[in-house]
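Here you get one chain, nothing else, as C-alpha cells; it is the form predicted alone.
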Amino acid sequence: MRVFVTGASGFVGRRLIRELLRRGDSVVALTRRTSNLGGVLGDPPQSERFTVVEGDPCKPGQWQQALAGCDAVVALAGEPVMGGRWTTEFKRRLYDSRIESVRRVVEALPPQSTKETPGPRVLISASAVGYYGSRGTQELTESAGPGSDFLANLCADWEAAAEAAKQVGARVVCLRIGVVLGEGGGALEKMLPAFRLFMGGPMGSGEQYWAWIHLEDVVGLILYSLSHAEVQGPVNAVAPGACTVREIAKQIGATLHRPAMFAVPELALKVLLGDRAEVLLASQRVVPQRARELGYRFRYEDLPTALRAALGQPHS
C-alpha cells in the first residue's frame, strides 16, 4: 500500500511513518520543509519506499498530484491546541490547519466510480475527544452528540470536512484522539518537568476525566483502519480506562517516585492560560466502544503500564 501522510513531522506522524515502512508499505510524507523530517529514518533516510513532498497542506499545490497517486491518505495536520493564546488570529490558525488542510486533501481525491479507478480509496482523518465538550462523569461512546464549545465545534467541522470524501467513493474514518502518552513528546512531555522538580500535581479540581491513549495504540488504530475495510465513521482513539486528572497525577508521581501534591487551582489556570484552560479543565469520560466492537486489541490498557512505557521504563 502507498500511503500519503499529512502532519508527517508531528508526534504521531513520525511514529506512523516508521511503522508503515516497517510493515512493508510505501510512504509519501507532506511537510512544509524536508528538514522537519530529519532523523525519522536515520540520516540519510534508509528506505527507498519513503518520499518527502514539500508543501502547505492548507493550500493547493503540486503535493495534491502526489496524493492522487497513492492508495490511502492519513490526515494528521493541525496546529497544536496549546501552542499559543487563543486570540482570534490563533483560533483561525487552529481552524485552518485542520479543516482547510482536510478540504485540500478531499479536493485532490480523484472520482472513484469503480474499483479499477486509481487513487486513494480510504481517508483516515484525525479528530479529537474535544468533539464531546465537557460532560462530567457521563460515559461517551461514538454515538454521543457533539458539545457546543469552541473545540467541539472545531472537531465537528473537522470531521464534516473529512466526511465529504464519501462523495468520491472513499471510505472515511475519523479518529477522536485522546491525550496521547508517549516517549519524546505529547502532553506528558509538558507535564514531566513539574513532577521532576517535586512540584507536580492535579490541575483544577482533579475530578475531571481525561481520556488517554498510548502513542503505539494511536498508530495501531491507524494501521488497523487502513487494513480493515469494515472500519468507518467515528472511532474513539482512547484506552479502555479513562482516569481523573487526580489519578493521572498520582500515577505519574508514583512512576517517577515523586509526590503529586501541588494542585494548580482552576482560577490560576484561567489567569495563566486564558481560554486554553478549558482544554485542561474539561471532563471527557470517553470509551472506545467501536474499537472494541471492531476487534482492535489495545497494547496498553492500563495507565501504569502505559506511563512506564512512555517514560522508557521496563515492564514490571
Ligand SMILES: NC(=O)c1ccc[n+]([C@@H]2O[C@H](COP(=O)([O-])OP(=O)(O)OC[C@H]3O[C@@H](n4cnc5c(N)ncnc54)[C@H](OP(=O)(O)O)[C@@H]3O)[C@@H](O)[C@H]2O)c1
Second form
Amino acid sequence: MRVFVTGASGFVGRRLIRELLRRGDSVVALTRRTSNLGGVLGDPPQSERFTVVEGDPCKPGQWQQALAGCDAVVALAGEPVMGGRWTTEFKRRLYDSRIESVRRVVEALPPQSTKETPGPRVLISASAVGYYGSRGTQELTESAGPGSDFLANLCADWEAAAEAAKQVGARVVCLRIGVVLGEGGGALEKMLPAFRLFMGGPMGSGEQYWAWIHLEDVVGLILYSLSHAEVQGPVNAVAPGACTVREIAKQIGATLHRPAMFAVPELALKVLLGDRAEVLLASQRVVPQRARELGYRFRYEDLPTALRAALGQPHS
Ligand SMILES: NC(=O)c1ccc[n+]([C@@H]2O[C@H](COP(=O)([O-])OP(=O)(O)OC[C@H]3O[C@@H](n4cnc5c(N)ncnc54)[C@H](OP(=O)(O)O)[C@@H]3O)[C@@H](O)[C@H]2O)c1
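Mind giving me the form predicted in complex with this ligand, seeing as the form predicted alone was just shown?
And the full complex, kicking off with our chain again.
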C-alpha cells in the first residue's frame, strides 16, 4: 500500500512512517519543510519506499498531485494545541491547520467511480477527544454527542471536513485521539520536568478524567483502520482505562520514584495558560467502544505499563 501522510514530521507521524515502512508499505510524507523530517529514517532517509513532498497542507499546491498515486491518506497535520496563547490569531491557526489541511486533501482526491480508478480509497483523519467537551464522570462512547466549547467545535468541523471524502467514494475514519503517551514527545515530555524536580502533582482538582493512549496503539489503530475495510466513522483512540488526573500524577510519580503531591490550582493554570487551561481541566472519560467491537487488541491497556514503556523502562 502507498500511504500519503500529512503532519508527517510530528510525534505520531514519525512513528507511523517507521511502522509503515517496516511492514513493507510505501510512504509519501508531506511536510512544510523537508528539514522537519530530519532523522525520521536517518539523514538522508535510507529507503526507496519513502518519498518526501514539500508543501503547505493548508494551501492548494503541487503537493496535491502526489495524492493521485497513493492508496490511502493519513491526515495528522495540526498546529500544537498547547503551543501558544489562544489569541484570536492562534485559534485561527489551530483551526486552519486541521480543517483547511483536510479540505485541501479532500478536494484533490480523484473521483472513484470504478474500482480501477487510481487514487486513495481511504482517508484516516486525526480528531481528538476534545470533540466531547468537558463531561465530568459520564462515560463517552462514539455515540455521545459533541461538546460546545472551542475545541469541541473545532473537532466537529475537522471530522465534517474529512467525512466530505465520502462524496468521492472514499472510506473515512476519524480517530478521536486521547492524550498520547510515548517516548520523546507529547504531553508526557512536558509534564516530566516538574516530577523530576520533585515538584510534580495533579493539575486543577485532579478529579477530571483524561483519556490516554500509548503511541504504539495510536499507530496500531491507524494501521488497523488502513487494512480493515469495515472500519469507518468515528473511533475513540483511547486505552480502555481512562484515569483521573490525580491517578495519572500518582502513577507518573511512582514510575519515576518521585512525589506527586504538588497540585497546581485551577486558578494558577488559568493565569499561567489563559484559555488553554481548558484542555488540562476538561474531564473526558472516553471509552474505546468501537475499537473493542472491531476486535482491535490494545498493546497497552493499563496506565502503569504504558507509562513504564513511555518512560523507556523495561517491562517488569
Ligand atoms: N499527541 C496527542 O496527544 C494528540 C491528542 C489528540 C489529537 N492529536 C492530533 O493528532 C495529530 C497528530 O498529533 P502529533 O502529536 O503527531 O502532533 P505534532 O507532533 O504536533 O505534529 C503535527 C504536525 O502537523 C504539522 N503542523 C504543525 N503546525 C502546522 C500548521 N500551522 N499548518 C500545517 N501543518 C502544521 C507539522 O508537520 P510539518 O512541520 O512536517 O508540516 C507537525 O509535525 C494532530 O492533528 C493532533 O492535533 C494528538
